[in-house]
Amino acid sequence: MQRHIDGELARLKEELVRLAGLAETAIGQSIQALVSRDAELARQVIASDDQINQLEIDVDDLCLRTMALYQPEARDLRMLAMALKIVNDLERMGDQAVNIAERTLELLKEPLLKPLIDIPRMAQLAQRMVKDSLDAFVQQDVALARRVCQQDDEVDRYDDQMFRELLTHMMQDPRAITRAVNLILVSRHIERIADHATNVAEDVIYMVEGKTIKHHASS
């Protein structure tokens, strides 16, 4: 029999895919502006964000009208509370692309320090996290969650390895030291973004295991 509640479960699953794909679009123009140098892309970016947070109040409101209207069994209230974390892991992803953005104007002030070739790969990684990760939540699907928290080490090390390279341009050159800092922060905020997604993926093994891996994702 069909529930009253179902509809608005489903509701909320397209409501999360369309803020994901938003966060999505800004993290991918953020580094598409960084690496095109592209200062109006960067500034669509940042205006974007406004966008972003009221998808994530509304989706808020939503959840809890939930919870409130249709006493939700067990598993469903574990959805509902799963999705109130999900929700906020999307919108901080959203404020990390708008960081993105921000550096990449400061950037554009000076020319080009090197070629921006691991950024784009790493970025491309975090983004595929992130699909990744809602996909499994509106699945239910573990082993796709599980590969995602996999894929966090490797955006880890994209970040140490940006970093000991950029740290090396600033010891040999003084005169490097401002915009291989904005390129630490934007590795940086790509890892926070991956690091979003693998919140996201361990929720959705909570949600259908009951089982919480925080800090030892393979076991």
The other form holds:
There are 2 protein chains.
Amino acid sequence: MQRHIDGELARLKEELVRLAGLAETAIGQSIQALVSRDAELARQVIASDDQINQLEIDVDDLCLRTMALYQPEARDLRMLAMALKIVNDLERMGDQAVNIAERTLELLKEPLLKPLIDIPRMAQLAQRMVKDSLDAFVQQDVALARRVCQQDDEVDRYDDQMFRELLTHMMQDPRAITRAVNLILVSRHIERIADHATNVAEDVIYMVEGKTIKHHASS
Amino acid sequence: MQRHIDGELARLKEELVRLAGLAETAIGQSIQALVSRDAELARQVIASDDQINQLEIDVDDLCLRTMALYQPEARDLRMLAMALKIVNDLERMGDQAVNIAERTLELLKEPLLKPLIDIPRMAQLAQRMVKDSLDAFVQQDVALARRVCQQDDEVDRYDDQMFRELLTHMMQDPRAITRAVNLILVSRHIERIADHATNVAEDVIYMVEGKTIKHHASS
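How about the form predicted together with a further copy of the same chain, since we already have the form predicted on its own?
First the chain shown before, then all remaining chains and molecules of the complex.
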């Protein structure tokens, strides 16, 4: 027999997947706006953040109500507690997409510095991590969650490389300074998105295995 | 008669205050290291992050155990759920202090760009917000929490001003580029610390009033 709480937990997962979908879309669109120099799309990303923020509040309420009504046992409780943390990370991914969109609007005030190659690649990797971390949550797939954690290093390497390249670029051509600084910040925002996905993946491992790997304690 | 759960909740508050104290110290020391050009102190901040990370894990466990053992009613449950979120913010403040310390080590490779005046001021404001947000949590002081939220705008203004000034500086003197970019990143890290303090304050208001002001929904 299905327990009543299972219905609530299923709904919670659905809401988190919906929130993750919105965050993924915002990230994808912010990078799309940057690459195709589309101010309208950048503004759309900024406007869509309200929806993400509202959904975060709804998920928090759902978690708290489920905890209060069903007084869940250890495993379900752990899932609810982790959902409270995961929803934070998803909402902050949305914030990072807004930050990228804002940098894009600044970047559009000047001609393109150089063709953007590494930023879209790095963003693709980060988006993949977001998707995989949520899939890992829904399917309680620890192996997938571990892969997400490993990919974070690759995004960090991209970010370091972008930083060095753009510094060099600025030194060679001071007219490029404003654009290069804005691109450094975009790269940092993508790196933060990957960090949030890693947090989600770590929470999934904790939820499933009941032990923490946060801060690579076990690695 | 005292309920048993009250003892656990008191212990939880103590642990959060201890964690906040560690984060405050790390922030203060990272800025001190920057201002007094003290590489040893910067390295100390980076090393001390392990302690903060471990305490986050301990607080998470304490929250989950209390939820599971006492099956708390609405108000206590809300406090426990908020503690799970607040501990995240505190741990990430520690991460930002580490980021500042890392930037400091980079900045120490070159002579001082210019006397640092605004960064220490901005950092002081952010540190104050961290302290006040935790006091607001411990004393469940909504008025104090609201003041923290208001101060966030001031930190944002500092960050914008630093960004513009440092861009101008780089354009006038390309030799300053690396240092100016690192200072822009320091300013961003301080701004993030203030954001985390604001998140804590918003959680306090939610905890006490049972409604969310997140994303300035009610402002």
